[in-house]
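One chain is shown next in structure tokens, namely the form predicted on its own.
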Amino acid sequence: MSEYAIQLRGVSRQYPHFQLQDINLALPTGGIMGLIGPNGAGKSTLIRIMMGLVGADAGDVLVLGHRIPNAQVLAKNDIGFASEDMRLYKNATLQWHMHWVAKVFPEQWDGAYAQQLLQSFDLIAAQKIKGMSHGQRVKSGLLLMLARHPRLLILDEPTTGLDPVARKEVLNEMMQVLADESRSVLFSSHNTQDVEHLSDQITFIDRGQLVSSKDKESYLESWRRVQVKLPSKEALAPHPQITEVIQHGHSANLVIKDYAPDMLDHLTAQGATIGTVSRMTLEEIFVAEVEYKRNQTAAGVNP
């Protein structure tokens, strides 16, 4: 078994109005990576390249040790892919789809697990796809994928459009699946709460560029929001770790990157009185990282 489930080296793809630029990414075997980015950031393009649906203009793509797109058939035998864009045959029943997938993957299909998922997802095998709600169709696609126990799950916005109950059902089942430490997962979403709930490694992407990629705890530990009282209305002296300052008179709210307690010494040296020092949510960190990268790029600095 390869050390990495996914390896991307210098991957680029050019479109008339969008460019995926020099992406270097590695998902260790058994890892769970959340891929976060705004709509149009390049998440789906990146996943299509991994799946061999789109060819990269440059770079190397290895999935489960197989080079993509040349060996994509071998790789896909062990990949479970789910996307909000996936379509099932609307005039066929879920049971028909289950029989079909079982015939295509006879050695991997787990009929008992499929029945368990039917109950967990509150689905009816005899129901036609055209009579299902959006949430039921999403859960049906996940059932067909999960019941064959793929080594790698690639999930492209799987919870988009789900009502809160259906979303919780899907996330709960995903947590059960992820208990298998030999299984690797790439989970793409613009919903940072879902990603934070499931992932142990987070990758931010924006405008076709990799913003940053590290383990979740490193993000949560390295960013802080700090409230201070200033001795005057003059602006604080700039500091490379302070990425945002919102100042109203003597009060200021700061966002600090690569936070360490001694960072407060820089503030107190200017006469500031430290107020609340609070952790930031993953969504707040994502926005701060993206804004920081965009500002650095606009200033001609390589962050």
Given for the second form:
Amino acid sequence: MSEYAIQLRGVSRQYPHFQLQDINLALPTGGIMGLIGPNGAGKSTLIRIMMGLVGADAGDVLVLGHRIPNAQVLAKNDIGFASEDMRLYKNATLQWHMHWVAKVFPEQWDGAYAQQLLQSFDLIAAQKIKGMSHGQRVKSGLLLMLARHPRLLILDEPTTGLDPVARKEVLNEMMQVLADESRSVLFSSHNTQDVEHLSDQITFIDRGQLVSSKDKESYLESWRRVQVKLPSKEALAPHPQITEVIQHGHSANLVIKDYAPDMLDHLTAQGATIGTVSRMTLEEIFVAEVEYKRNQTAAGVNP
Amino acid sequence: MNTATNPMTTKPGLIKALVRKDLELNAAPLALYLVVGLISLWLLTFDSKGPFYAGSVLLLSMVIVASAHLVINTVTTERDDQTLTFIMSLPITFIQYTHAKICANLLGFMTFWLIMWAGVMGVIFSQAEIPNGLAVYATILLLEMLAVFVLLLGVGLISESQTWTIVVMSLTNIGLSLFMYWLSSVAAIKSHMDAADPVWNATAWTIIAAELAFILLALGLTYYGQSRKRDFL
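Next up, can you give the form predicted together with its partner chain of this protein, since the form predicted on its own came first?
And the full complex, kicking off with our chain again.
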């Protein structure tokens, strides 16, 4: 078994109005990576390159040890893929789809697990896809994918458009699936709550560039929001770790990158009185990371 | 390397499963067109001109409708309905997908087409009022419709566009009338249409050979066009 489920080295793809630039990414086998980015960041393009559905201009793509796109058949045999824009055949029933996928994957299909998923997702096998709600269609797609026990799950915005109940059902099932430590998962979302809930590794992507890729705890530990009282209304002296300052008179809210307690000493040395020091949510960290990267790029600095 | 058969690059049985899927999902409308096609053949056996012309129009219409239905439903609608993403998530390359689509369409349409051709030949040779010489004209005409089907399939697969497929479909339907007019004005064909026996002369064979060559060329260009694509979704 390969050490990495996914390895991307220097992957680029140029479009007339968008470019994916020099993406380097590694998902260890058994890892769960959340790919976060705003709409149009390049998440879907990157995922499609991994699936062999879009060709890269440059770089190496290895999935489950197989080179993509040449060995995509071998790789996709062990990949379960679901995306927000994926649909099933509307005039066929879920049972027909289950029967068909079971024929395609006779050795991998687990009929008993499929029945269990039918119940936990509250789906009716005899129902035609066109009669299903969006949530039921998404759950049907996940059932077809999960019931063949793929080694790698690649999920592109799997919970987009789901109501809170369906989203919880999907996330609960995902949690159970993720209990299998040999299974690797990459999933993209702009819902940072889902990503924070499921992932152990997080990658931020923006405007076709990889902003950062670290384990979840590193992100949560390295960012802080600090409220301070300043001795005067003058602007605080710039510091490379202070990425955002919102100042109203003597009060200021600071966003601090690569936080360490000695950072507070730097602030007090300027006469500031430290108020609250709070951890940031993944969504706040994502926005801060992206803004920091954009500012650095605009200033011509390589962050 | 033959990507359609190499076990290292092909999941056994997947292409067959994809072909079976398309045939299963389109079995009901194809059966309906077949029933209407058989009714049109029955109308051709009537002595009076009215039912004969009605049967001819109905027969040609069913061949056109079956051809359009298959290409639109199995190729362009699959993309528009986003079921292509589901299929391409399976262990398959785009060329194998193309191969499965061509096999499913040819199998589905050729079955219908062969039944209609055999039926037309049966009517021509069994009905005393219909000259057997018409068999050559009917065969060339039906082959033209088969060639148009292969062209539409290629356009659908390569353009991935319902709009372009419908544009080409409309043009080829206009072309069918022109083809019928042209064919019936070719002296070597026209002069034998009322003959007691079919005359398979050099002109007839040349046109048939050109039609078959067109079919092969269209298939070859479809595979070539698909093999040059880098993005499939």
